[in-house]
Every structure is written in structure tokens, then in C-alpha cells.
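A lone chain, given as C-alpha cells: the form predicted alone.
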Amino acid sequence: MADATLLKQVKDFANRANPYPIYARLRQNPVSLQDDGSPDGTWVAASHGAISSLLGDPRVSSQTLPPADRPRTGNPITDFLIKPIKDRITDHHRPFIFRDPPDHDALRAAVMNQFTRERVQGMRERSDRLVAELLDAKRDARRFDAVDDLAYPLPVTVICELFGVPREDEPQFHDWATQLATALEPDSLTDDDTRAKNSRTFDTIAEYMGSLIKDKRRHPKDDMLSGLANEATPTGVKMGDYDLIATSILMLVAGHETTVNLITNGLLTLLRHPDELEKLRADPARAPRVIEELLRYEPPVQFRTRTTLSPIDIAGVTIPEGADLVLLLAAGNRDANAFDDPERFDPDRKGTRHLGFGGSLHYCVGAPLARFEAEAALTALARRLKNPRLVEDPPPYRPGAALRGPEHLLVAIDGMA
């Protein structure tokens, strides 16, 4: 029998710097029931095969968010008239990663219709320029924080420019994204204080996005938000305001937070493997292989939550209907049944089938953006940081277990090339 406390250990901040030994123990039972304090426990899929199967199983639902319940204000009109209406709107217009077909498919199709090759390629070139500007600003430094100095400002600028968010408003998204990203942490869904903060933050950013959408309808430009607000897909799908607001918030938050982790985890891994850092410095064309291996070895999203719509027989057990389910992507990425020598960081490995971007219907929409932002950042860091050394290893980590990455990554350098 599996140790029923392993999921608690994954969530325990004391294990944030290295959860992989716990993942290895979970993989001994590909699917196990874990005691996480909830009444019926949580089922965890930890093997590559089980996760891959469940990602594409129509009996597995992404509708995992509890009903909206904004905190009461003490104002009777707000609490008994406005609050129920807002809660009902929120429940019916969730971001599409928390929705099932057919709603999920229609909203995703609308987003992909605006994710044109031209827009993506334009942001690729822009990423290279932004990285150069950010590193130039640290030209005389002898210490570099990969998070504050590069990994945070790069993706927030890219996603805001892609959506047509005015440059002067970009700083607001840092705090908004950091707070709303906690919604991906299972324990936050039952923490009243976190839920209240998320509700207030969501309402604030929703008000901002609603105003921006109105402006895009009056004065459309060549950006994704203008396209989503004014154009239908070839099949006639056009988002209403509430779905558009939820989708915009999802893209701005998810496109920011996950890429921060990918870049920071990437530099940390390369500094721990100086031979690979030197190879990348000598041959920037290795970057795509490095990024794919990072997505396997140190993925920015460690796990996602689901619920079951009916009983599922898998790996010798039966997951009951209505069960809470965790797909432990990072554990599957180090499964010896799927990868040779999985604990070794090896950008030259063949046939990588990593789960770093999820899979099936919910495969990450922003994968192309994340890949080339990380490529731009890591190739420039490899080339420009002179004699980089970790100041602290392991570095301090951010609180989240699902979105896992360093809060800061201090690097001592002899200068910037």
C-alpha cells in the first residue's frame, strides 16, 4: 500500500526545494488514494502512463473550482443583491482551463484563431530585444537576480504587448498575477482568506479588462484582445464580454506565471550543470533541446487538479465518481518506464514525451510563447553572464507547490558581456 501522507508531503513547503524523492515514492503506486485532510481524500496519478491516460479521458473533468462566494462587505445592497449576481456570473463564465467541452472547445478555438503565426513570430523577435534591454540595464552589476531582473519583467511585457495592454499599466499585472496564480493550488480553494483575496483581485482586474475591451471595440488595433473583442472564428464563435474577460485574465496570468518558473528553473538547472551551460554558450542552436528537457526535468507546472464524472478503472484501482484527482505531471516526467535515466538532465535525449505543457484538450495554449521566451532568456544568459555562480543553493522558493519555482535566484557574476 502507498504511504497515504505523500501528497501532504508534496504540499509541505519544507519539501519545495526538492519534491522529486516524494514523487518517486508516489510512482511506486501509479494511482493511489491520499489523505490530504479532505473528507474522501484525493486520488493521485503519478506514473507517465496513468497521467497520459487520464489527461485524455472524457470521464475526467476540469471543472474543479468551488462555487464563487465573494466575502460579505456589511452593506446589505451589496451582500444580498450585487454579490449573488456577481457570483452567478463568475460560476457561468470560468476561464476555459476550468471548463469542459463543448464550452472549453469553443473558447479555446477563439483564442487559437487569434494566436496567428505572424503575431507569435513578432513576439519572438520582441523577446530577443527585451532580453537584451533587461541585461543591458545590469551591465555594471556584480550580482544578478534572475527573477526580478529578467524572469518576471520579460513575460509580463510580452503577454501585455500581445494583448494590447498599455505599457504604463503593465506593473499592475505583477501583483494581480501573483495573487490569482494561487487559485491553482488545491489548498487555496478551501482557505477563506485566500479565496477572499482572489475574489477582490479578480474583480479589480475584471473591471480593468472590461474597460479595456470597450476601448478595443471602439478603437481596435492589431493585438489579440482587439481580435477577440471584434472578430468571430471561421465557425462563427465570438466571445461575450464575461467569457472574454475571464479568458483575458487567464492568458495574462497563466502566460506570465508559468514562464517565470520556466526561465528561473532553467537557469538554476544550467548553473547546477555547468557543462550544459557551457555547451549552450558555445552553441545557441542547442536551445530548443535544452528547453524541452527543462520542461521534462523541472517543469513550471508540477501538477493539475481534476474531478471524475464516473468511476474509472486504472492501474489496478477504481477511482470513484466525484473524486478529487491530482495529475502529478512532474512525477510522470521522471518515470523510468517512459524515459531512460530519468533523473539525469540530458538535453540530447531522444524521443522526449514530457508532460510539461499538460496534454490532450488542455495542452497549453501559450506553449509557443513560453518556449521562445525561455530560449531568448537562457541563450542570452549563457552568453552574457561572466563566471556566474549561485549565491544560495537551494534558493528561496515561492509558496506554491503546483506552480513551483524560486522566489529569487541570486547569481554572483564577474560582469555582463
Second form
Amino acid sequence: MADATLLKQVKDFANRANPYPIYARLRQNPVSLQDDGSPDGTWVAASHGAISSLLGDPRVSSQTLPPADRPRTGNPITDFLIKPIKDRITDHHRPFIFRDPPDHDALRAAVMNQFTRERVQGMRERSDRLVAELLDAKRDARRFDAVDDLAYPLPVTVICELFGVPREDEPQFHDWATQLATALEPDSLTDDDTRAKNSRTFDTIAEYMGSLIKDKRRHPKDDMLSGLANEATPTGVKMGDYDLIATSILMLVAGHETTVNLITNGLLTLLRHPDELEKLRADPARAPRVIEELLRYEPPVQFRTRTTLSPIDIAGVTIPEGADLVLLLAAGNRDANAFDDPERFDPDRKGTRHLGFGGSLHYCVGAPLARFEAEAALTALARRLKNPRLVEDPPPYRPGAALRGPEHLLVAIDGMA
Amino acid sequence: MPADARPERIVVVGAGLAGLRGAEAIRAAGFRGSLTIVGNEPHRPYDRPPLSKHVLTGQVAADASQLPSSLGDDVTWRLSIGAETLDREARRLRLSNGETLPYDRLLIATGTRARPWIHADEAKLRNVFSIRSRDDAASLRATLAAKPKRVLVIGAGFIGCEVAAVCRELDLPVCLIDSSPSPLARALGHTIGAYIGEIHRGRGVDLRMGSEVAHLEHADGRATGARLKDGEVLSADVVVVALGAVRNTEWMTGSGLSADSGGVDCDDHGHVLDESGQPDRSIAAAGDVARFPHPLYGGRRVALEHWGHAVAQAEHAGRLLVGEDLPVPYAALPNFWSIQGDMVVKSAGLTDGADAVAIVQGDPADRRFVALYGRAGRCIAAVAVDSARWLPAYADKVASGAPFPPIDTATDRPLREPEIRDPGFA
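Next up, can you give the form predicted in complex with its partner chain of this protein, since the form predicted alone came first?
In what comes next, the whole complex appears, and the chain from above leads the way.
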């Protein structure tokens, strides 16, 4: 009988620095039922084959969020008139990461339509300049925090500029994003306190976005939010306000909470593999290989949750209808059936089909941004950090098991080139 | 030499996708002897799918679809030369230039050619085109770029639909004619074909289904239009004939192989069969021309005109000829795609013999859907229209012969029981 407590161990903060041995044990059963304290347990897919198949299975739904239920205030008008309407609006206008076709497809297409070649190319060049500025600011330092000094401010600035969020408003997003990102952690969905905080944060950020959208309608600029607010897609789709608010919140939170981990996990991994750091320094053209391997080896999003609409026969088990499902992307990324010598960090491996950006119709919308931001950051770090050494290994981690990455990554340096 | 001895000379007849991938597999399997590729076109192998799509819109030049290859200089190319006859007794191929070419092993990959227009004299008119070769596509592209007033496409199969869609992308008036009740009716049945017809109609294609062209009208060596069987005359300054393909098997006449206009018969390993049904172990066939028993379809012999199939089968046949021990008979699930303007039609499995069809995902009204075909209570094929991401899930059902109708609920299909319909094959 397989160990049913493994998912609990994955969530346990004590295992945050190295969950991979637990993933290896989970992988012994491609799909298993885990006891995580929920009444019916949670099904976990841990093999590359099972995850790939379930990512593209039409019987698997992304509508995992429980119905909105804002906390009562004690004011009867709020609680019995306004709250039900607000809850209903929230339920009907979730961000598209939590939605299924056909609505998901229309919303996603509208966003993709704004990722124009010019815009992406422009942000690519901007990333290189931003990295240079951020590192120049630490020119005389002997100690460098990869998170606070580079990995956090870079993607945040990029996503805010891309969306046209005024720079002076950015700091408030930090706490908002951290709070809302907990929606990707399974336990937060059942924790009343977290849910209450999330709905308050959502309402606050929605209010902010609502007024920003009004402003973009009155004074359109060349940014994605102006485009989404004012333009229809080629197929004639134009988002309503509630979808626009939910979509822009999704993009901003994703921009705050994922790439930071790719860059930080990237530097951490390179510092643990100094020969690879040296190779990247000598040949910056290796960066795309290094980044694809990082997305396999230390993916910023370790797992995603789903639910089943029908029973699914897979890998010798039947996942029942209505089951909670965890797709353990980071475990599939180290499956020996898909990758030779999977526990080895090897940017030169051939033909990797990693699950670092997920797959199928929810494949990461921001993948191109993540790739060039990571490329800008890691090539500059490899080139400019003089004799970098990890101050703490493992570094302190942020709480999330799904969005996993260091809270800080202190690096001692002899200077900055 | 006996069939089980090590071959020294291998000849590949046919320099298309299957011929190339077969030759590469022969080298990859370690064969170091002489390898000759015979092709009746002047070009090295090139990719054909773009010829009816992006080459016609001008996004890709006709000569830009050369296939990348791992073959080195140790291959003899005999181009602009066809095979004339095959003498299996002497293991010799006679070529169209009179030469003879001896072989120890032969890979047959002669593929197909476009089925010509029914009246040979009309087919020669300067503005009457068919699409098979790179040169065909280049001249049709040049003609379409000159903004003709109306294009007439005869035949609403995949190629005809692709060409009609290209014309609309180029903002050219186009008329699509077929005797079937709807486009793609022979491949997908009238039920699904009708939905696809609506999409084309919505994009401005003048659909003339259930119509037949009796003759092309012409003057001064150019077609001026078409006279339909009901007497109507449609004017046009370009005519595209898209009546499907004919398999290139004439050169095998007299060889004793079991070959006809439907292809050359193979056993389940890929060796060709003679007229008494015995395999010739020195010859294998692959690609459009090979008719082989498909395990998924009860061992019925099928010849598939599918790109991915040509690659997979050619690799299999190449390794087979070199003498590799291949454990399982070749059994990949047939799959196919067609890009018609901005609509992508992808399929897995074969619809032949389907007795039922159901829309299992999406909605034809949204122009995005997946149709699942059943025969005798099993899933036999799936067709995705602008829903390619979902196809693998349904392909699994086809590959495993899952029960039809499926009882699953899918993300954008809240109905538990899909409506089962007659697929509408004539």
C-alpha cells in the first residue's frame, strides 16, 4: 500500500527546501489518492505521462475555487443585499486560470491579442536596461539579496509597465499579490481566515483596477490594459468590466509571484552548480538552454489543482467524478520515463518537454516574458557578480508549496563588474 | 542473393517525404552500402502541405519548403527520372531514361499524383490548375496574385477547401463546386461537412454543393468558366481542379505485385505482397502508395494520404529493409490536419464505416467543436475543428476502441449524453 501522507508532506513547510525525495516516492504510483485532511482526499498525478494526459483531458476542469462567500459584516444591508450580488459577480467572473472553455478561451485570446510582437520586443529590451540599473544600484555592495535586489523588482516593473500600472502605485501590489497568490495553495481554499483575507484583498484591488480601467478608457495609452479596455479581438470579443478586472488582477499577480522564483531558483541552482554558472558566463548564448532546464529542474509553479467532471480511468486507477486533483508538475519534470538522469541539472539535455509552464490550454500566457526576463537577469548575474557565494544554503523559503521559491537569497560577492 | 543476406544496394523509388524519411531510416539503421533515390521531379524532397496553403497566399515561397535531411553525400540522387518497370526476378528497376538499376532491397514510395480533370483537352488550358507539385503551386500563386475576378474550385475535399479558404484570405471571389451535399462529405460525412460548409459560406465562399461540372468553357486556350450539368454557366478566370489523388502504381504492372489504382498491398510488417498474397521480403512500401492492414481497423487494408503517417511508416519500412527485427507490426493511429484559412481541422482515426457521430465538445455554432465517430458501439475517429488541443484525449478513446457513445462530461459540454446522429456518408 502506497504512503497516503505524501501530499501532506509536500505541503509541510519543513520540506520546502527539498520536496523532490517526496515527489520521487509519489511517482512510484503515477496517480494516487492522498489523505490531506479533506473529506474525500486528493488525487495526485506525479508521472510525466499522467500529468500530460490530464492537462489535456476535457474531463478535467480548472474551476476549482469554491463559491465566493464574503465574510458578514453585521450590517444587514451589506450582508443580505450587497454581499449576495458581489459574491455572484465574483463567481461569474473568475480569472481565466480558474475557468474552462469556452469562456476561458475567449478571455485568453483577448489577452494573447495584446501580446503584440512590438510590445514583447519592447519589454525585452526594457528588461535588459532594468537589470543593468538594478545591478548598478548594488555596484559597491559586498552582499546581495537576489530576491529584493533583482528577482522581485524586475518582473514587477515589467508587468506594471506592460499593463500601464503607474509606478508609484506598484508598492501596494506587493502585499496584494502575496495575499492573492495563496489561492493557488490548496489549503487556503478551505481556510476561512485566508478566504476572508483573500476576498477583502480582491475587493480592494478590484476597486483600484476599476478606477484605473476608467482612466484607460478616458485616456488610452499604449499599454495592455488600455488595449483590453478599448479594443475588441479579431473575432469581436471585448471584455466586460468584471472580466477585465479579474483578468488584469490575474496578470499582475502572476507577474509578481512566478518569475521572481524562476530567477531566484535559477541563481540558487547555478550557485550550486558553479561549472554551469561559469559556462553561462563564458557563453551567454547558453541562456535559453539553462532556462528551459531550470523550468524542468526547479519550476516556479510546482503543482496546479484541478477537479474532475467525469470518472477518469488512468494508470490503473479510476479517479471519481468531482475529485480534487493535484497535477504535480515538478514531479513529472523529474520522471525517468521522460528524462534521462532526471535528478541531474543538465542544460545540454536534448528534447526536453518539461511541464514548467504547464501544458495544453492553460499553458502559461506569460511564458515569453518569463523567458526573456530570466535570460536578462541570469546572464547579467553570471557576467557581473564577482566570486558569488551562497551565504545560506538552503535559503529561507516563502510559505507556498505550489508557488515555491526562496524568500531571500543572500549572496556574498567581491564586487559587481 | 537471398532475402536474409546483408543487402549491398538499396534503391528508394519516390523522392517525396516518405522516400526521404525512409532513406534516412536506412542510413540511421546502419546501412553503409549504396543508396539510390529515384524521383520523377527535378527537385530534392520538399514538403507538400504548404503548397495548398501558405504558398498560395504568398507567405511562403514555393521553393522554400525543401525538407531538412540528415542524409549526407553518400546518396545517389536520380532526379527527373521515373521508374518504368520492375523485374523482381532479376531485381532490376528499369528507368524512364532506359537505364536499369539493380537492387538488393527496394523501398516503394511513389506516392500519388493529382487526379486529372475528366476532359484531357480542357485540363491543358492555361488557367486550369491542379496542385501536387511545387511548380503547380508556384504557377497558381502567380495567377492568384494577379487578382483574378473569380476562381472556380472543382472538388470540395481537403485541398479544394484549403484553396477556397486561401482565395477568401486574398479577398478573391471563389466558387467551390462538388457533387456531394457538403464539403468534405466523403471524408467526414454530410453531418459534419455541413457545419464546415457553413463556416466557409460565412467567410464568403460561394458554395455549389450537389452540382457537377459537365465541361469547362474556353476561348483562346483559356478557360472562361464552367458549364454545370443543370445547364448553368459559371464564369471564372481561374479553375482549380481538386478531385483527389491517383496512386502511382502503373510502373508495377507486370511485376507480379498486387498493385492497382488503390495502391500496392503490403503485409502487416510493410513488405509488399505478390499476386498470390506472398510477401516479397526484398521490397517494402511506405506513404500514400502503400496499402496495409491496419490492426485498429480489423486488419482491413488502407492506404493513407497523411503526412505523419508517411514519416512513421517510411521509418518503419527503412529499418525493415535493412533487416532490423521490428517486434510489432506498424500500427500508428492515423491522423491528419488541414488548415482552411484560419480554421484548423484535425483528425485522429479513420471515419470509414462510421454509423454514428456526436458533437462531444464545443459547439458548431461557435465554429469550434470536436466530433466523435462511432461504429458498432466503438469510437473509431475524432475530428477537431479549431479545437486541436482536445484531440489527444479523444484520440486515446479511438486508439483503445472505447465505447461509443461516450458518457463523459467535458469542460465546455455540460450535457451528459450527446446527441447521436447519422454521420451522413453517401
